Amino acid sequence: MSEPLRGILLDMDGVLYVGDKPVPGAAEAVAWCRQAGIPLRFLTNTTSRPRAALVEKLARFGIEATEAEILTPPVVARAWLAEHVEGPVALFVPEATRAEFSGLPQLADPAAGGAGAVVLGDLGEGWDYPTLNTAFRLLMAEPPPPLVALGLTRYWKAPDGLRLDVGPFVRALEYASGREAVVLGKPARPFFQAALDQLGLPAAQVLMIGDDIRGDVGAAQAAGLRAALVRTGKFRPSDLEGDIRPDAVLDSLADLPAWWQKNA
């Protein structure tokens, strides 16, 4: 028999909201998670805004939440480099994005080479020839830097439609350099592992919510927790005629009360 459900996770964009339009009902259930006393972290692979940003669009929506709340790439990212990295990081992210890393030394140019570890974000249309070009050639100095993916979402649904994420930039890199990439973020597995021990929860006691089949279900029931997938944001039908089951399928994050009260 399953342990009783006891904290939860929860994905963002494509769960609370869809781009900038909140999703009906996401803040109710919040709410109603906060009234029941159930502890929760808000995950995301966001790395084109710090958190602080993501508080205020939350509270846009209605919905209350702290930094300290919320788990992102660079708050895993930052605590590793500062432990396992010595030089300056190459940043290849979003220039809001930089103050996560305070604190740590950053390569003033890129260009001229000396990496202590290439990190790489979401960086949209940033993204270019010579951007990548210039993220393989530290990489391939000697010796070779660390490259740190915040992150390997494949893509996201934006209000355009869908758009590349990270993870084919990081895979781009890691084919053309031979190096595999040291991954913080979904679906890396020590990032739901940094995410059970803010809540202080064993993973069998806890559920993560998305709208990703594989980077937020199917990673989280292969970190042992129990995974719920949402028909919001990037949801296809065909997500349910895979290999990876959900153990719940819920229309929204607003049926989140009813099932957790029935299901938990």
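Right, the form predicted on its own is done; let's see the coordinates for the form predicted together with another copy of the chain.
If you are looking for partners or other molecules, they are not here, because only the chain is given.
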């Protein structure tokens, strides 16, 4: 017999909205959770926009949320760094992401060495050989600083075509340095753990809802949560033919209240 469900983690893009369009009924489903007193957190790998911008976007779709309820890789990474790292951190992240790390001591001149940790984000055009080499040399110091990755996303689709995201650069520097990154984003377990810590609930009592069969559903299940797949966003019917079995499949988030009342 499963434990009763008491909390919810919600992926954002593909579940609450698809690009700039709200998913019909999603706002009502979130409002229903609020009324029912079900604690929830929003979980997204988006690192290009600060949380304030995400709060605004949700508000436009009629969804109330606070910054504190939104967990992004930089937010979780900041907490991890504050707990685990002493020296100044070297941030290889876009300008918009840098704000999420305010308050942490930052390395003024990475080329001079001496990082307490090396943090890799979706730096995009900012990645060139000297920058990668600077990150590499920091990682080869003794004692070696931890390599922290803001997710492992492979690529994203820009208007002019596919573009490399943070993941490939993490793999490059892992291979060069012979070390493994601490990944603070989906699908890594510490990212889900940070959300559970905020909810104050054990994994077995929390439902993750997402549109990505691997990054949301499979990853959450691997972290001990139950997981529902929605048939919106990047969902494709073939997602249900693989080795990952969602604990629930919903046509959209609008079906959550009915499912929850019957199954939670």
